[in-house]
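Taking the form predicted alone, here's one chain by itself in structure tokens.
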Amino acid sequence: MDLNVCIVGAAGDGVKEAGELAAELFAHFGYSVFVYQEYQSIIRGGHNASIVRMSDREINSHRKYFDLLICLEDYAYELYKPHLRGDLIYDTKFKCGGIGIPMTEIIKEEQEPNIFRNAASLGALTAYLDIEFEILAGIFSDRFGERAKDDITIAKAAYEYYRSRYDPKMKLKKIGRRKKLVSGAVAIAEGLISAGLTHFYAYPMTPASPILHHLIKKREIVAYQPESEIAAVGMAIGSAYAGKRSATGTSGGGFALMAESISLAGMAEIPLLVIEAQRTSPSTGMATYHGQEDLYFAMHPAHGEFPMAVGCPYSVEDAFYLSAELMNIAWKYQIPAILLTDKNLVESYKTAEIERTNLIEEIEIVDSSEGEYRRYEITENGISKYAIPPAIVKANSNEHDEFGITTDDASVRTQMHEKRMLKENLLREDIRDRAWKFFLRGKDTVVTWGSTFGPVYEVAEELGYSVAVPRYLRPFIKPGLDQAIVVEQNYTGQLAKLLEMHGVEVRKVNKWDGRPFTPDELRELLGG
């Protein structure tokens, strides 16, 4: 079984909680859920779409095409309705054919505001699945607690028209034990926490903000809003001086701001964990679409030359792991460390299985300044011993002796240049062997990166292609592969051109409109 539901209404109707209720009401039953939300970066007005897809395999997309519109609007009706090729429900304040329920003269009569018409969605949804309205009720209740009273009502309203009036067009049946959902946000965040993060700094910048908005409701955690990004990175920067795992969150502008301090980062060899969520560009393009657009800058962000590690997660589960494992990676080499993700990962919701977990890999501290201490030291393997008050502790921008003492001196820079470098030779060996995924055994490799793994897999598991998904994309460890079929969402094809320089031919197949790709979509670039 494979449904795809969109509902579709005004900004403010409530429908991405909408979207992720109906997505609980499916992983009730079992089934593998995805979520994707769609919205548009203004102030009041303009629509909304959550599309809410479930099936009894595991999926990692949505679909291009609705087997279900609900819609709220006239308007947005008209913006969804080609991708319609099923039934539609649609609130009878305006005129349409399909499943028509009252839902703007039920919430009237219960004397509620418009938002409440997300409810009674629900409840003609619930109806049209032939689901006992009290696993609806279920639902209700596990999210709002006492509060759920009013949305019961109005969705049994609805649920009692639909009833009276339509026939359930199916019968949804139980598979397995409830799943649990979780949006990419709420994995990169529990993964941080699980690898020791304290503190975490943030400016609000779409997608990334949900992250912000996660830990911030963590008693364990110091979640701060500075007043820009630049101090954001600049309150990670300290923290991780004073010896406190931390973190900062962004987009790709304020990534842009955050430059100088990565770089001072580099060269006071002082961990760093910058989560960069991608979406539409340049400057501020389409803030709230997604797009694939900033793998080179991530891969050089800030000036010079200085160690550092780019991972990027292809999945929901994988955003998971790699933060933890980038945030020790950080502290490890006591390097920058950057998590490369994009708007469809994060802002999404998928039926996963992650439980937090102690994933620290502890380093050796120096916390006290007797005898002579050497932060910068000269090591056969690059890595000096991190230090951190109450220990006297020089950080220092500028080029240093092993004291951390400024200096100008040739044969000084030569050696303490060399000895940073020296760690990403080292980074490079210590990743090798998890800086690729290979999915199934086919007749050509598909190579992908970030969300557009989920679509791409589906496709190729279908078409019969092998798929090759890069996690570290800094250092870069080629894969055996001498051809393959290169699928991102931006105009150059970025991660193409770097197979490329490493002697792969490719085939690039490019999106760039701010939309992530569908597997529908994807079997037809792919079929031939």
Given for the second form:
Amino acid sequence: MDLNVCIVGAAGDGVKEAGELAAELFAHFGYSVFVYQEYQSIIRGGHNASIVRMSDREINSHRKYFDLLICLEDYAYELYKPHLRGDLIYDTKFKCGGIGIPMTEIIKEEQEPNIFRNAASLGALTAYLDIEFEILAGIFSDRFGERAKDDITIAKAAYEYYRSRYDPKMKLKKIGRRKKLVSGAVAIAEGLISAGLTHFYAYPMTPASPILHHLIKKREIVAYQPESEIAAVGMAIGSAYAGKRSATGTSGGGFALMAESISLAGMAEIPLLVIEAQRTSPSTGMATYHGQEDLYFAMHPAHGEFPMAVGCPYSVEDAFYLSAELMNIAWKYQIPAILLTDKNLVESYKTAEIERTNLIEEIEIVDSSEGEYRRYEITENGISKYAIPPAIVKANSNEHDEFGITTDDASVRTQMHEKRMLKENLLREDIRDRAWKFFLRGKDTVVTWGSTFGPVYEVAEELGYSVAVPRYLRPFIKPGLDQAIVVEQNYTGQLAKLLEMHGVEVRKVNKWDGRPFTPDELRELLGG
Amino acid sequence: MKSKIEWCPGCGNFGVLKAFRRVIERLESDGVERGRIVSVAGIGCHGRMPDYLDIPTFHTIHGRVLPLMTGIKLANPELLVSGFSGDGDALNEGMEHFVHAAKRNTDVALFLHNNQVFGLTTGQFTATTPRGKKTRTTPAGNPEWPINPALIALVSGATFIARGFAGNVSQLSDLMYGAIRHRGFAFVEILQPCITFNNTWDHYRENVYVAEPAESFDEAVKLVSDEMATGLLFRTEKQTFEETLLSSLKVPKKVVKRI
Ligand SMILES: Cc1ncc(C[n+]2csc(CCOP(=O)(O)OP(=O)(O)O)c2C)c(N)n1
Ligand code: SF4
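Write the structure block of the form predicted in complex with its partner chain for the protein whose form predicted alone appears above.
Every component of the complex follows; first up is the chain already shown.
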């Protein structure tokens, strides 16, 4: 069983929410669900789509062609119609062939605003799949509590209308226990909390904003929106200096503004975690669309040489674990760590088991003001003991001696710079056996990164390829491969080039239209 | 931890350092642990302050003193957080942070070394350089009107506004102490002669005077506008950023004991 349902309408029609609730409905029956949200940078109007795919096997992608299209606006219908390979449910306020439901009439009767058509569309979907109405009602109640009454009334009217005119098209059977739905953003936020996050500062930027929206609701976290990305990263550095696990999150443009402070964290050896959620670039690009164009930028975001970690999660589940890993790495090595992710991962929802547990790797911290403290003591492995006030700890963006006092002395500079750089070697050994994930056993290997793993894995399984994905891009560990097909969402083949530099012969498969790869497209590109 | 002081002989910064060392002593005799007096500094000649102070410090990058101070205070409200900034540092590169820190009334104290010039980069004009003044980058005279930093602090919402003079160490020290003790965003503009690029010693010695604090905001606007007025110029009480933000959260919050 594999069903790909697309709900389209205008911004303001509640399409995104309808998608999430449809996903809850499928998850209730134990299916694996993946939701891709496509929307424009427009608050009202335009066209939005929520593509909800469910399957009885594990999935991490949506499909290109729709088995069912639920359409709330005629112009959106024209846009999405080319991908329809099944049934159509539409609001009879506009004319076209298919399963017509008078959604506008229903909401008018109930005197509710236009946005309630999303409830009507869910009522129709429930009838289409021959699901008992009570299950949908329960899902509304879970989400909206008391306020669910109006949604339930409207959904019920649409459900009854469907049942009076049409037959159900299939019968959805329960195949397992109800699954939980998680977005990439929530997985990242929860991963960070598991590794001890207490302070989060971010300036809104799509697609990173949902992480801030999630954390700001937590009463045990200090989360705040300051005046700019520069302020956000500065505050994160300040909080880390004072001993709190902190982070900031943004997309490419905001990350560019943070560059100078990432270099500061490198010099001052402050643990800093930055989330970089890529979208189409350069510059403002297409603000709400997907891309993987910032690999080199994230690997070398700032001036000067300093050790750094860059991790890139390949699934919603991995986003949870990798966020925690990177937070621990930042603290263990006192370095900047970047979680490089992408729009399709952060804003998509999927059924995933994520249990918030304590994943903190504690480090020793000096916090006594006795005596003078050598914050930057030269040690064999490059790691000096972390210290926080009230220890007399002196952090410095200038080159400094072991106490943190500014210096231009050639030999101190030589030793201090070497001390810092040593840490990258330690880190390299630390991550060596978790830097790559290998899946399947097949003829050739397809290499990809980030959320593109989802469609790649699915097609590789069908066509008999192996798959390899890097979880760490810096330090970069060369995979044991001579040849690879590299699939990524940029024009130049950034990961491909990186592999070439390490002696891997590559074939590139690229796409840069702002839309994530679907298995359907990849099947054609990798078919041969 | 002895470092050689690298300022030009005769620099106003010596007065600021002397005044702040007295503040530390005074706080210590009040019973404040030295390790709880934390200072951040920006980039510029003023940025050398941390090297000469025996307290926890962070010498950050140009213009970014205030975000760091805010992050430190939010992480540990028990610390007494102050910062040193130049006119270039706070008002050119860091202006957005300055206005916003005042607006939120974050509980920190900012000491602005106003020498009306970029010192460390050898004499270019800044946001406070007088109009018409010839500098390295304004050879025909500064075409811009200068900013009055204390006035910006006032209208942005700072709750403690003072002006000191590097040549009056005991007054300056009292103002800095008061600023650190103040609950909310405290701003002390320090008239700081740069002997090398903008020697204002005589001008300030002849013209500065000690004013009485203004009674109302409107009066304060007038008083603060007079750039030779020194002393505590205006003080008011408002809930601080940390109090407001942290009170809605379930995070450990210990309030600093103030004397
Ligand atoms: C981002 C950035 N731009 C420029 C500089 C170069 N720079 C160093 S100090 C300074 C000006 C300092 O002036 P001010 O803040 O007034 O301090 P002063 O030296 O007068 O104490 C500048 C522009 C820098 N360090 N960083
Ligand atoms: S250049 Fe000016 S501000 Fe800098 S140390 Fe010399 S006198 Fe002081």
